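A lone chain, given as structure tokens: the form predicted alone.
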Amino acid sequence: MQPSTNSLPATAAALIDKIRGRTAHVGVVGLGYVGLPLAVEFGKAGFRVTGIDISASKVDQINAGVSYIQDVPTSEVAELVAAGRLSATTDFAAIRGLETVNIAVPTPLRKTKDPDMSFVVNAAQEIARYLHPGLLVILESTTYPGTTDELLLPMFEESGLKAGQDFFLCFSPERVDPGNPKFHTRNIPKVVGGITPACTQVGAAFYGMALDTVVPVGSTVVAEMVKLLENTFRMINIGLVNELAVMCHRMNINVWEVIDAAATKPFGFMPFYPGPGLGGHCIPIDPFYLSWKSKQAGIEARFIELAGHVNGDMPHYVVLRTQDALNEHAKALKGSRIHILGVAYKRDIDDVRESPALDVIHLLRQRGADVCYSDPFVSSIRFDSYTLDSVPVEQAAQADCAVIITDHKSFDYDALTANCGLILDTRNALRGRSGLNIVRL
């Protein structure tokens, strides 16, 4: 049962009521692995779409119907700009014909891993030049909690606007998990805080009517908490069990076995697998708006600090294991060819942001070994000095070391044991497989 909006100040009612019969214009900005998912699901509710983004080329592919986002199938993107349901452009005016504006653009961290807010600040100016009465704006972008009333709030009253009366502000945040074939956009619960409960009550009606679930809570800041508690929790148990795998290699016990046995209680434990380090753009960057803004108010994040450190020295780790390997065949890291097996920063999708891949790359490099790499999904790398491309798998066999950074599904498992001399398995991708040529993490 839908809310009453009758409580609601006139230009909330009336923005609902636009939204309700799908006659509300949604404007995206950021066309990314956020944006471009979001933008479809409501093009396929029924609204008319506009994305916004600074990349010519990629409102080119949009506009001519090609989808780049490996999880958004081209037929999809296809269908809806020949429906005249999905356009884009790099023409930030189209907001002043908008009723909904959703903000999905990069939050990247400094080396000094502070906030990087410039792409948040210049979307939001541009946003601010066109706002106008009847507005719903929606941060998405993952960030510190504040940012939606510290920031952009100020930003968009200076207008003379009054939120929560004449336009909408929300935060809302995005959980995208790229290449799980089980939730996608639509089906994972959608976290919606605003300003004041009218921005929440618009937020709520809005995501409504394109996703399955939303879940309303009671600010902006609550929702910015959410994310990053998630992703806290994520990179705070793996670091716990990257550190449990160096301890058990180094006591002589199966890390992998022990998580699995223990994973057979049915109640207070869940279970977390170490890896070659943290990857993609959440979890090795979002507990660090937590760490700085926290810092902010005098409090020391003790535990953000400690896993981030255990889990960024986890491509050190892989390169150490990897020497030692070597050096149980006689044979010295410097000179010898590795193959990096995967390099995306996850299983089965094209996505190489923050991947440990590119560390381990980068070290074994600077000791001297010769280093090549096979990706179904990535068919180059670029790095600050050179790129690499990526080669056929066979090519592991005349290796002096394959390492297994990424464990895509396509990889013939049974024929790099049976072929590669020496294999350094980060992942338990050869589970159930045994062999003097394996070392495990």
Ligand code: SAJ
Contents of the next structure:
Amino acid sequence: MQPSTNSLPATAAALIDKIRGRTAHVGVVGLGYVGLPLAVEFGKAGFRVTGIDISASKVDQINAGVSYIQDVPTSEVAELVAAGRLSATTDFAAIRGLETVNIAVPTPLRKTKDPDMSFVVNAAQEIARYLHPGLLVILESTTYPGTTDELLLPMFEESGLKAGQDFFLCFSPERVDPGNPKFHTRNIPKVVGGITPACTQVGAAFYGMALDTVVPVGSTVVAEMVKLLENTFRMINIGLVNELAVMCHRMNINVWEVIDAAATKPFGFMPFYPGPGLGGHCIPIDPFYLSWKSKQAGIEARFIELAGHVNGDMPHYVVLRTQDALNEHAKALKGSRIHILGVAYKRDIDDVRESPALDVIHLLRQRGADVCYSDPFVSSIRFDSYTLDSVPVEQAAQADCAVIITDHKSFDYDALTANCGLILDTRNALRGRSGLNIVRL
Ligand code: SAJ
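With the form predicted alone already on screen, would you show the form predicted in complex with the named molecule?
Full complex below, order starting with the chain above.
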């Protein structure tokens, strides 16, 4: 049952009619791992979609019917482009002809761990140039609470147009989980909060046309904070088990057995697992958007800062454990051949952003080790002053120590256990296997 539009401003009611009639022309700014799946989802729902990106290469690939995102089949892009329901451009003037525009651009951290809002500001400035009555704008990039109200709203209302009356402005956190075989853009519940109730209703109507579940909330700041809670929850709990792993090693307790047994508790517990550190473009980054904003409110986000230190120290800890393992074999780290198994930030994907493997490799080389790696998803890694290419995993048998950093399913762990003289397992990938050559985090 679709909510009535009787109590809405006429512009909102008219826009919802276009959305419900699928005549609204949908736009997506930022055609990455969030924007392209969203554009395809609305194309598949019957809308005409225009993608806008500053990368001519991305634009050209989409217009050629090619997907460059692992989770988006090229066949779907090709079919939508051929049907005239998906096209892409670098020209923001296309916004003149749009009824809706989603912003899905990066929100990285600066070296100082302060938010880098430059991508959002640049996109918003372009949208402000072409803002027109009847346009719905939704920010999806993960950001600090207050971004939509304090940064975007003034930029858009400079035009004289009023949010909630003339145009509609919402925040909706992206929840795309790259490589997740079960949850995709369509079946992940979508939280959306607007500047005004009319904005929220328009935003909810919009997502309701293409996604299975919409979760309206009372404001943009609530929607912004929802995402930060979700990912800060993960980051802190990963920090907890990483600290537990260090404790358990010191007390000669098998932390993996502890967690597996704790995970049998059918309520009130959620397992997280130790690892070599925290990678990806979400979990290591998003919580620092919250701690930055809370500092401005005069509150230090101590949990986030502490978990950041614990997680940040894990690559050093892996190097220390490698050193200790070699020492047990009367070998120095310096001059030893270390073979890293897996460099992506998590299993079965090709993304190395913030991957702890990069830190481990750098630290090992700093200490004079001869480091190589194998990763079926990552053919080469470029560091500041050198590049490493992935080598055949069989070569691990010749290393003084192999280190499992990313537990890709495609590795042959039986062969590795049988052939490697020494193997440090930071992911419990060798669970159930035993041998004097196996050392666990
Ligand atoms: N990690 C651990 N131990 C764990 C879980 C993760 O060390 O128990 C490490 C991973 O190896 C990786 C990093 O943390 O290096 C982040 O892993 P992640 O599983 O959180 O994966 P991400 O970064 O792809 O996070 C995404 C997030 N999705 C969105 O932000 C939309 C996150 O909210 C999801 O919960 C997560 O995927 C997921 O569940 O896979």
